[in-house]
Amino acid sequence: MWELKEYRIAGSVGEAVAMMRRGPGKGVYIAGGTDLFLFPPACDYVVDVNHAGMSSIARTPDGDLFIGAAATLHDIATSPLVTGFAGGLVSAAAAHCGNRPVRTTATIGGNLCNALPSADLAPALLALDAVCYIADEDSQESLPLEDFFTGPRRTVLDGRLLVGIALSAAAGERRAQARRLTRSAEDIALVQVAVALEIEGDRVGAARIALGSVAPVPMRAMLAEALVEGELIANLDPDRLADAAAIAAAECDPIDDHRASAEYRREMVGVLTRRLLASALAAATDMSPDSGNEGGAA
């Protein structure tokens, strides 16, 4: 049983942080609560942030995408603003998280703040260079999502509140692909890989390869990215992509558990990275002015 002494409801971001800091005892933030109710933490009170103005999904005049931390996974999966961004990479990640009842309750903030290595949205957001906006009582700061996780179930928050996630307009133009391997559709991921490429004429500009469920925290395979970034598309033949995939597999640090072996997870990182890079490059070629193909981004 989860025995709480107090349930506090915040009307704003500043009020939420103030309620958290007020004590006495230990508190946690709650929005959807899908993980908290399954695994109740040892705490004295919770601070409900559903009415703190953090559920919006919006595009700025510059085309950047902002997703409030209290936006549900269902809203993210179905919002035209998200489905039309980077080929729907983030909306697809949200759509494959749990089942429909879970998605209508769970939030992007909870998915990230739980800081599980298998967080469903983390690889897609990392591949798009997501920026976290974090609030204290009277201040706010931003930092890259890759710096947000400090360990399994640990983040940089320390009582502060994740307000939302921002993605740049440039990231929305990337050719993006992702895959997750699970034992069943509703199971947590055994392996996750997300790839996003910026195409600049006949070259790859920025290259991102993000991994989940294969290290203590969601991570980017930066050495593998460097092998692809800046290269002529024509030079990225199957052998070069296989090399990048092998490097990505070597960069991760999976564990053995009852769900899969470390060896299997590492092997699947290589397989999925190679396939996703090839698919993203094929989509980029199809989208080139000379191809005559008007299809959308992958």
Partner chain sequence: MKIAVKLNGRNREWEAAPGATLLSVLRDGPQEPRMTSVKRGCETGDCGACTVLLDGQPVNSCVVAAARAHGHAVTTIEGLLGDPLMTMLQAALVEHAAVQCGYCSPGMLVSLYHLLRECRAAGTTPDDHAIREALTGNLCRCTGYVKPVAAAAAVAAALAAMRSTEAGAR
Contents of the next structure:
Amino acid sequence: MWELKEYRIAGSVGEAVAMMRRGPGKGVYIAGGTDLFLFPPACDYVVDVNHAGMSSIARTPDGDLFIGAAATLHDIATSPLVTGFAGGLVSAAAAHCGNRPVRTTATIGGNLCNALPSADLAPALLALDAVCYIADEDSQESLPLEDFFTGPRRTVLDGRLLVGIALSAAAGERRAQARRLTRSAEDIALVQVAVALEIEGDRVGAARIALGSVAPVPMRAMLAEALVEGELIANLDPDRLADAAAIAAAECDPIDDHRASAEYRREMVGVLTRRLLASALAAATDMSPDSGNEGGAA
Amino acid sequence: MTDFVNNRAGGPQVGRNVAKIDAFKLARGEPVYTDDVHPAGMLWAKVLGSPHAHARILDVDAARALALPGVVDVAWHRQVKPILHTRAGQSHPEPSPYDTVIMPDKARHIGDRVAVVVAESLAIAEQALGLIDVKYEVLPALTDMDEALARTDVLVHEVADPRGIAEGGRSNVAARIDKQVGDVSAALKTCDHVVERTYWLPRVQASHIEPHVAIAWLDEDGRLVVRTSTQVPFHLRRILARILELKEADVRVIKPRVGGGFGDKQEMVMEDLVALMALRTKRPVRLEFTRVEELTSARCRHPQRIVMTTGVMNDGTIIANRMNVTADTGAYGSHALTVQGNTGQKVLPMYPCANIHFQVTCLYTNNPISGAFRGYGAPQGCFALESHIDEVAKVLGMDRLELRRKNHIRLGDTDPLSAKLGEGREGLSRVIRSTGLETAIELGCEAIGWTKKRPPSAPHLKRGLGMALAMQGSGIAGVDWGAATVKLNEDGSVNLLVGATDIGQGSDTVLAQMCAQELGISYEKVRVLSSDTDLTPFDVGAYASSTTYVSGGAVVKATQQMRDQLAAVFAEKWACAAGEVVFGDDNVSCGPGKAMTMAELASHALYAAKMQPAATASHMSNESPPPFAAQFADVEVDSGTGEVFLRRFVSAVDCGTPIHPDLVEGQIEGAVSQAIGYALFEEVIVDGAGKVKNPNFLDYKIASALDMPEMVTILVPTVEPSGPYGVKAAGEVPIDGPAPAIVNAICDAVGVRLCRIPATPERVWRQIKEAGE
Amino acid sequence: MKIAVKLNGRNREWEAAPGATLLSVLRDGPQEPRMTSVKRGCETGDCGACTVLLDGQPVNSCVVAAARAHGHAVTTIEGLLGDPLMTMLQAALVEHAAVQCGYCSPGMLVSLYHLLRECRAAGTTPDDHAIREALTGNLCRCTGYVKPVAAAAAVAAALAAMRSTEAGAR
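Show the same protein again, this time as the form predicted in complex with its partner chain rather than the form predicted on its own.
Entire complex below, previous chain first.
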């Protein structure tokens, strides 16, 4: 059993941070708790943020999408605001996370703050340039998601509270595709790749290739992105995509573990990146879809 | 021998899909499992497991734990008399080595028992574990089978089994088999082709959703009562009495509803611990395994390496077959001999030939304990043989279906290997008196579309079909037996008391149908009690595909005996011949005007004839007729990622005459789901230090609803002369074929042979990559 | 700590450790009566034997803090006995021989109940995939899911038929 001295329930963001800072001893924020109960961290108290007003999902008048950190994965998976954003990249990532009962309570904030290399929402959010909003007792800060993770199970937070995630309206227009590779239908991902391309006429604008489960933290393959970004679509032939995929594979930093070898993970980054780029471009140019975001559950 | 096939009486109670008699209460969530009812004053037990794979337990200091408020008792090896036994849960005399004591002085795997604590709450018991100080002498851990075989300086078991089975003190060999029919070496020299391949089988776990759980207490007479989630209440009574030095009369084992067993609950995994602590504390004691404990300290399917050598002529005639098995029994020798025996005995007879050689070396290691798991060695052997048949066909350039059709066992064939093997001693020879294998192959081929493979569903996928044949047994010939008691009540209802153990498969329902059939009443009038060693007659328990075939025989016999009593009572009242009394439709009659309802007859028997209609009968079969299965897989493989998408799976199964077709289908569908995991993703991964890397369902994946393909299940009824109503077994045979069928389909799709399962995406990808290089 | 919940429609106050899971409080006591339909199977949110409804949504009570239920409604199968939809589902499971050992059945029934209630409210009929998706959190080692899915599909079809009958009546 998780030996906790206290379970504190916060009614607002301000109260949550104050409760965390109050001590004594070590505290941890809790929302869904579905990850925390697996391997309970040694701490004295938890601060429950489910009632802190952080559960909303909203579009601003400018079209930006804001997802509160305590929004549940089920809400994210089914909200029309999210399913209609960037081809439903984020909602699909949420829908693949855990199983239906887990998604009832598990939150996007929990998924990110646990900072597992395999965090299911991270690649999709990285591919859409997500910005994190972080609150302290008397200050607020925002930073790009790629600066949020500092190592396996480590983030920049240090007692501060992740309040929510924002995605720009422009990101919502990207052609996005993602794929996660698993051993069985519901499993920790062996490899995750998310690709999002901004299409500006006959040219690719911003290009994002985000990877999960293949480095100490979820990451972007920026060198590979550079090969695609700003390029004429006509120039992005299969060889060029294969080059980008190979660079992405070289950029990642996977480990061997009992689920898969580093070699396999690296190779799969290449295979999936190539397919996803091709299929995102095909979707953008209305060409016949190539094999990308396919397969489905066996 | 009782003529089982031609003894039908009255309206059909067997052969139809009645409501499973316990289904409503289970669907209502009623408190019917072991842990659902807690006796007053119950204590909670936890086991301190060894952190070392191999270490002497020099000293245990429980003072700090005992000082924790709420801790009642701690026991470890110095306090418990070491009486050697096996926890395998088999019939006496047990074929597994006596290599176990309740609390060992040497830990032989990570998680092995070091101490057991009981406390007023689970939280206190858990906390107390951290307060027990143990001094270990860490020993080198043997986690590799070949190293275990090679080394005699490090021994997992240093003391020989008093019955001389294990080579304790001399080597790490727990069991050896070397049996031959004909002369394989000589025959191989005469063959056109000799095909040899090596296959590797993983460690997998039964993963019944209800963990092992047991509660023990002393009743008002001071007798030990153990309520437990078990498949073998009577074996438990015998073993507990011996190792706790109690009279068997003072031990009572109660089996309530069981949340799945699959062989893993044939083992005495914890009943001795709750019994021990209940005796020490004189209070009820409850212990339940966590999932982590299930995956580290319950039992696994034996990992094996199998070398298959087959000699074959150009026309496809198989001349000789050799199967050489190296197996890992882990820290203890539970079922070490008999599981491995089954690997050959239940598998090699599929292709009879004059020369068969079967060799086993089963090793102790410091890995988790292997033991009984549905299929009991046959899934391993079937994977090797049925993969190998495809390989032989490839070498011959012959169609793999034709090769099977040419060689498979047929009606009237004898099985000489069974006579040589048996259950750890000379067995009984087996003649096939019923088989639907040809029909099963035909229907299965049709259902899967064997001759018209469908195109892949996407350009990057490749499609393949695969098949496998399997056979098993129906109980252990000449060993497994069971008894049943029937008793008529005055309202015409029947109490059926069986030692046979319903663990979810529905045997209570099937046995009630058989009883009702013999008495010509509705099955709903039969109230089944299973099992309570104080109240129900003996049965070996639910294993080896025995319940319907063996225990069913006892039910039929007992009911027939009671029916004869009733016929006599009826005949006396109505002055007719007992032989002419007819039972059926809840009535008893003997010609025009001479009729009573069963209730009237029962009332008459009790109050006028003043006799209790009741009978107990026992049944054993000297045969173990094999059920047969032909199974087919339709897969798509992504050759870029190595992912396998199982699209369709067909099982055509001859299990004799089904008593309850839906329950038989359920057995097949469940077995296939377990075997799909075996084929594609299940593996308990143990590192070189003996540590399980994936001891939870986060990482040890069993099939979910989304992992299942479109399933087609075809029953191919036959009439087995030695089985009641023509039945054979159904529980195990369908778990054998799926893994080779799926792997053969992968090979058909992408041209590479996976000799090692599970066929994870990485393994498939690697095989494709290596083939390309 | 004190936890005020509405359990199966009744206001209850639990005394529980701050780190206790909802499963342990529901199942292990000392609160009486124990909700024994809520089974312990994995304690990692994978097997679903402990599935209950929290404010009407399915959760794995083994990975939800008991304190999370403070001020909320918890429903177990004990609280759904007699509910017409639950009764239909139970009957369908029995009729389709979808209950073998039965240990996963209460959790499975809670998930299916939730799915079909949502579909009924939305006026939709779940297909085979939607049923499987809803059952992904309920591991069953006995049935291979064939008969449970068939049972759920039968109830879904019956609900659709009832809906069209009602529509016809209007």
